[in-house]
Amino acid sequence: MDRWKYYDITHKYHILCNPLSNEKFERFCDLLSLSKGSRVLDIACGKGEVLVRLVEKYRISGVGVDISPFYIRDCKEKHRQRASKTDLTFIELDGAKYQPASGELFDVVMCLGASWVFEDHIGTLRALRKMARPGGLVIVGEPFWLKEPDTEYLEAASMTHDFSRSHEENVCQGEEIGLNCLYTLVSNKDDWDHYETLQWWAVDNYIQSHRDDPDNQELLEKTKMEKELYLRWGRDIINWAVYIFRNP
């Protein structure tokens, strides 16, 4: 089935398509603390609500990119319902190809849970930092691995041990690059399981509302593989973190 219409589906209900509570992203979002007017570039902006919700608390001004037609429709009514008469741009595209207008630098540039966009985290914290103005904040959501992975586990899920790495390399790896890290937001497990057992929600309601769809089974088989890599090791074996950089 269409990659972007599994996420759409799967992340039906998630105001966040991350392992980020409410109370985090609130933590988050007081504090940036940004001045009226400061730019910000959000890669894979999933739904939009990182954006929406700081031109709400800041009146910000800022650029969404995703690859995602669905998410960057979601994106779009969200400006429309909560924000529409702010600077507010959402894009289709890569985000690998994304070119800033006229070399634009901005505030605040991010990427949260979507480092393949640019490879891995070390590619993903260049490429933004790139973006990023002299004293402007770099700002990437990292999983980690909380212990050595089993072998079961990464052949089961088809990884390799690189897919991560440690918290403290996450935030060495940007430090050695000449960013400041500034804070860590860590996910617990309530984070995670709300994040993962909300999808399992989302696709049952889906096929009851949609017993023709073909892809049904597909996706009944996806499902049930990422439940069970979830719950027998992932649970246990890697979390999630938001790391805020200061770029120099």
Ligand SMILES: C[S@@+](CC[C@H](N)C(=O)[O-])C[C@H]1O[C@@H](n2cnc3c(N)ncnc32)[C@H](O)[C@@H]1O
Second form
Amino acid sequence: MDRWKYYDITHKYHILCNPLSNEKFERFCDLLSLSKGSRVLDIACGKGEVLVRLVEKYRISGVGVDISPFYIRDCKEKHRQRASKTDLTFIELDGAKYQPASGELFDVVMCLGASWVFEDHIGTLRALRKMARPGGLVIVGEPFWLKEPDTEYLEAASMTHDFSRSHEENVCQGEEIGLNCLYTLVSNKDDWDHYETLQWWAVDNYIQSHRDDPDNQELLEKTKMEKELYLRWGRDIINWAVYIFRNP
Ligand SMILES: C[S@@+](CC[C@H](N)C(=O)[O-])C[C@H]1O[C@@H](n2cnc3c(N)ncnc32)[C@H](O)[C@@H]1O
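Since we've got the form predicted alone here, give me the form predicted in complex with the named molecule too.
Next comes the full complex, and the chain you just saw is listed first.
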């Protein structure tokens, strides 16, 4: 089935497509303490909640880039409904291909939960840093291993060990290229459970209301596999954090 349709269905009820709780997300927005007109770039912006929330809170302006036509449609609708007269632009594009107009440097550049766009964590930090002004913020949402992943898990999930690293390494990789880590927001088990299991519910609701969709069988199989991976291994092996760095 179409990859972006799959994510659209599985994340139908998610406000953020990442395991940050509402409480932590509010703390994140408070901490940024931006000025009116600050320029924010969100690569792989999902449904645009971060940018729209920052517009509501600070009247920032910004750009969101995402490859999914479903999510860009949601972003534009959200912008129209909640912040229509504000300066936000949403672009459907592979984030790796995004070039800021006239080499603009943003006050805040982020990529939450999509570091494959720039190959990996360090690639993301490097790419974001190039688009951030001196003194601006570079923000990345990234998984980390809670403990050494079992080979069985890696095989079942078709992953290699270098899919992730430790929490410390996630911080150190940024600091090694000259960024200063200011703060981290680490998800807990409840946050992960909410993020993962809300997908099970969304899939069930979708199938109940789209009985004739030819993709249903594949959707069920994928969900069954993800459920098993999470319950048997993932829940105890992997976690996720948002890392806020200052560009010197
Ligand atoms: C885990 S979600 C995170 C979304 C959003 N940052 C959030 O935290 O709510 C990953 C996002 O990456 C987007 N994505 C995947 N590959 C991409 C690419 N090559 N370029 C831009 N966006 C991409 C997906 O459409 C999805 O919105």
